[in-house]
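We begin with a single chain expressed as C-alpha cells, specifically the form predicted alone.
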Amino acid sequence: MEPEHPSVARVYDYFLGGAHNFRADREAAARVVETWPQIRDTTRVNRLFLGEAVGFLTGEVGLRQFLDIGSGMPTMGNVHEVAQRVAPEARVAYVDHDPVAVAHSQILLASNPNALAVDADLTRPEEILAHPEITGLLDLSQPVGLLLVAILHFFPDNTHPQRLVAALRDALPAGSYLVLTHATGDGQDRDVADAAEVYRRTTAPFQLRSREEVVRFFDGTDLIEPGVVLLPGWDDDRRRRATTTETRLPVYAGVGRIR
C-alpha cells in the first residue's frame, strides 16, 4: 500500500531521478518544481558535492569511517560507494528517520559488511551516538566524517539545530570532520523563498538560512578552504580552478575539521 503523505527523503530521491518514490512524493515534487524549476539541478549538484567531500576525506585526509545523518534513499553516489572505491575497508553508518528509506538502504547494504542503515532521529543525537549497531561498526573514539548534507534546513529555529549539531560535534574526537550543506535565499530570486514555502506545506518544515547562520554550524571546527561557499564550486575553489559566480545555486556547502 502506497503512503498517503510525501516524505522528504523520497521527494529528494525523485529529484535525483531515483525510483524509490510514490505518487504522493511525485505530486509534492511537481508543486515545488512549478515554483522553482532549478530544484532538480540543485539536488544533483548537492549530491555531487557529497561525493567530492567524501572523496577528499577518504583520499587526502585518510578517514576510514563516516556517519551520514539524514542519508535519505539509496541512490547513485552513496557515501559507501565513494569511500570504498578509495578504501574498501571504509565503514559507513547511514541514519534516517524515514522507515521506507531505511528499509531500502538495508536491502541495498545487506551484502556489505562495512555499511549499515539505522532508523534514528537527528532530534535525539544522544541516541544516534549510543546506537548499538552504529557503535558496533564505528569506533567513535577515532576520527569520523560527520555528514549533515541537505538536512538542517528541515529544522526550523525552534528545534534548536545549532544545539543538535554541537551535541554531535562535541561527542567526536579532534580530527573528525563536519560536512554540511544548507539551502539559502542569499542573492536569489523570489522563487527560492516561494519554493521553501511550498516545501513547508507539502513535505516538512523548511527554513532558508544566510551564510552567517550556516557558518555558525561550523563553530568548533577549522574550515577547509574555500570555506562556506555556494554550490557548485567547492572542489573547484579548493583546487583553485576557475569558477563563475553567475552559475552558483542556492545551497551553501562546507567542510570543517573538528578541533
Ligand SMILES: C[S@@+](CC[C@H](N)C(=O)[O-])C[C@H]1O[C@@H](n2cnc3c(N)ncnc32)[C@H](O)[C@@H]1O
Contents of the next structure:
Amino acid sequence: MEPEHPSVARVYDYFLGGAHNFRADREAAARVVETWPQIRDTTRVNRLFLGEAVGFLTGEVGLRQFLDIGSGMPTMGNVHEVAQRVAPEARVAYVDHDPVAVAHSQILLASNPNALAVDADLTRPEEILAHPEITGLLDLSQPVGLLLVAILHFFPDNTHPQRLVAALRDALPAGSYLVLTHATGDGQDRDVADAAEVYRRTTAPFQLRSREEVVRFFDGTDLIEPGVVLLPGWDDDRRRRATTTETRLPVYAGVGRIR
Ligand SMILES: C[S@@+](CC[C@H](N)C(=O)[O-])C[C@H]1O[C@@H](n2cnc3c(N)ncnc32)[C@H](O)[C@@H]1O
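Requested next: the structure of the form predicted in complex with the ligand (the form predicted alone having been shown above).
Now the full complex is given, and it begins with the chain already shown.
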C-alpha cells in the first residue's frame, strides 16, 4: 500500500531525481517546485557540500568515523561511499526516523561491515548516543564527524533544536566535527518563504533561520574557514574558501571543530 502522506525523506529524494518516492511525495514536491523552482538545484548543491565536507574530514582532518543524523534515502554521494573511498576502514552510522529511508539504507549496506543504518529520532539524542548498534560500530570516546545536514530546519524553535545539538556536541570528544546545513530566507525574495510555507502545510514543520541563528548551532566549536556561508560557499577543490559565484542559494553551510 502506498503511504497517504508525504515524507521529508522521500520528497527530498524526488528533488534529487531519485526513485524512492510515492504519489503523495511527488504531489507535495510538485507544489514546492511550483512555488520555488530553485529547490532542485538547492538540494543537489546541499548534497555536494555534504560530500565535500566528508571528503575534507576524512582526507585532510583524518577522521575515521561519522554519525549522520537525518541521513535520508541512500542516493548520490552517500557518506560511507565518500569516506571509504579515502579510507576503506572509515565507519559510518546513519540515523533517520523515516522507516522507508532506513530500510533502503539497510539493504544498500547489507554487505558493508563498516556502515549501518538505524531508525532513531533526533528529538531523543540520548537514545542515539546509547543505541547498541551505533556504540557497537563507533567509538564515541574518539573524534566523530557529526552530520546534521538539511535537518534542523524541520525543527521549529518550540522543539528546542539548540538543546538537541548541544546534547550531541557535549557528548562527543574534543576534535570531533559538526557539519551542518540549514535553509534561510536571508537575502531571498518571498519565494523561499512561500516554499517553506508549502512545506509546512504539506509535509512537515519548517523554519527558515537567519545566519546569526545558524551560527549559534556552532556554539562550542571553532568554525573552519570560510565559516557559515551560503551555498555553494565551499569550493570543490576543498580550499575552504568562499567561491566567487554570484548565485547564492538559500542554505547556510558550515563545519566546526568541537572544542
Ligand atoms: C532533507 S533530508 C536530508 C538528507 C541528507 N542529510 C542530505 O542532506 O542529503 C532530511 C532528513 O531528516 C530526516 N528527519 C527529519 N526529522 C527527523 C528526526 N526527528 N529524527 C531523525 N531524522 C529526521 C528526514 O526523514 C529526512 O530523511
